[in-house]
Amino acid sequence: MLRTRLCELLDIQAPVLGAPMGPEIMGLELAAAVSNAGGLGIISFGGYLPPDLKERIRKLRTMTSRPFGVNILLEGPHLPVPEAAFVDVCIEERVPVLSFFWGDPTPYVEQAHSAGIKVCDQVGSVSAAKRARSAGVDFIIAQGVEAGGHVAGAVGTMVLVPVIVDAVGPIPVVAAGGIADGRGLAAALALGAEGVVLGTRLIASTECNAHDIYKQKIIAATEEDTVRTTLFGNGWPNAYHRTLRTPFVNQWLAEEKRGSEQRPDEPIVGEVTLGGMRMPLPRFGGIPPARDATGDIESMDFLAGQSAGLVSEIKPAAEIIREIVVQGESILTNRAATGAVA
């Protein structure tokens, strides 16, 4: 099987990470499936209170004996308690990998390392990557602008990955954004990355906790059916994200600033789960529909990347990962054998 320095660093068999699609999309079942398949499943802290996050970590450990990660947002949506409380839980539980996004991880790296935890930071620019390198993280995720979900930068994966590799080497870099098959994996490795992150592709997996309508929309979407916007800013204002161009999105794009106004008179479009609790979802609420979402699903935030155009069917996560690794390895081997790759 294809192995890289990332595999050695994280004690995994395949250089494939599952994106921490939150709050409930990357559920425990999918994270366990990714880890059991030889990759690294990463769950979001999901808005859970620290004691509840601790229970989720412990439950995940009953579902996989392989390494996994927990992702924490350092800035952005209002948190019920300071982010340090979530970090403390992860350190107490000795999670194998602690992942950060949307903020500066510097205050937490040394503490995590003291507990034997590997640390990564997801970034969207060279300046943020250099900050992560200075913080002492073990590896960096370079997220291209074509990625789904909240997007930190404005540069495509094809350019961002090599410039970050050049800027932070020898720290391993992992590519995120626009990757859904073995061709993407092979390309990322050729750019100098040591692995890839799968997000959109895993939404269309058997184990994913996404609503069935969400999964079907991913399958039906083309590479042109997403948009980078701030429209779903209710709860996380003015934060760019990539979502599907649904009729609802097309209707409101001209007034996308409305989504970040936090207006108390926005109508309730449905009900979702956040932090294990049921809550009403206002229009423009930035919570994608999980399996248990109810109401006007079509008006919700279907976060997805441009790689949706490469996704055509729902498969078990293990099958997805196996096919990507086999295809990627075959491409690299065959190109090298024919002299197409130096």
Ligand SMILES: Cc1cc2nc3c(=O)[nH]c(=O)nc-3n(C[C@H](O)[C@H](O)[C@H](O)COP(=O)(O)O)c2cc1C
Contents of the next structure:
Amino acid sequence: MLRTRLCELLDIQAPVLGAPMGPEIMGLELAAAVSNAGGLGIISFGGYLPPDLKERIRKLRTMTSRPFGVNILLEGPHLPVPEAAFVDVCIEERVPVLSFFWGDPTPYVEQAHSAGIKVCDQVGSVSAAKRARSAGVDFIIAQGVEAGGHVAGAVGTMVLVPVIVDAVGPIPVVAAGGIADGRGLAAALALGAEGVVLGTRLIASTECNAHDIYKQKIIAATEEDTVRTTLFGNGWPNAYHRTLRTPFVNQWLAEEKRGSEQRPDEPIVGEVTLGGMRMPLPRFGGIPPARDATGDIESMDFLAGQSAGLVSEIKPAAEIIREIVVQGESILTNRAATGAVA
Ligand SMILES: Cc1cc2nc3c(=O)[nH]c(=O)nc-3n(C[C@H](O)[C@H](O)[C@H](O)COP(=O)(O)O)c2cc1C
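How about the form predicted in complex with the named molecule, since we already have the form predicted on its own?
Let us now look at the entire complex, which starts with that chain.
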């Protein structure tokens, strides 16, 4: 079995992390499936109030006895309560891993460590990786610009991973963005990463809570069918995200500033669940459609990375992880021995 220092650090069997994908897409079921398969499922804090997040963490614990993570966006969308309140819940609950994105983790690392929690920060540049190192995080996720969802930087995974490894080693670095199979895992390890994050690949999993139209679109998409844009503002204006270039997105791309502004008079296009509550979704509202979304699904935000071009089947998460690890291991072994492709 392929093992890296990340496996030791996090007490996991496979160096594969399931990306937090907002509150509804990486639901508890998918996070538990990833952790039960030997990886690390990471849920998002998003959309919930601190007491609800506490409940979710407790529920997840009934679904897996393996380590998992909770992700908190530090300078992301406007929140009804400060980020620190969510960190406090994670510390009270002693979650195994606290994962940060989009902001400075420095104020929280010491407190988390004293509760025995491992901390990571997802970054898109060497400067942010150095800040994370100074903050004292346990590992760093290097997110390339081909990643799905919000993207922090502008450099591709193939370059970003080795420059960050060089800059912050020996802190373990995990590669995110563009990885959907064992070839990506093997490549990431060859670049000096100690593991990978899967986002887009896991949308097309049986346990994922994404709307069926969303899953089908991921399967149908090629690597050229995404765009990095600020079109879907949703209280988090001017933040680049990678989403599928649907007919709706094509129609509005020339006016992406308008989407980002989130004008109060945008029409309501449907209804979604956020933080356990039903809410109307205005046009350009950046909530990707979960199973129970209703209305004009086609005009919603299908966050996805270029790795959609590598995804052609919906499978259980455990199968996805097993196949990636087996293929990755086989490539690394056979290449080292013979130079041949597995
Ligand atoms: C639907 C979706 C939602 C995402 N939401 C979050 C999030 O809430 N927090 C976060 O840190 N990253 C989020 N990301 C980014 C992932 O953490 C990760 O960087 C990305 O999925 C990796 O690229 P890939 O999609 O090619 O696997 C999201 C990605 C997707 C596809």
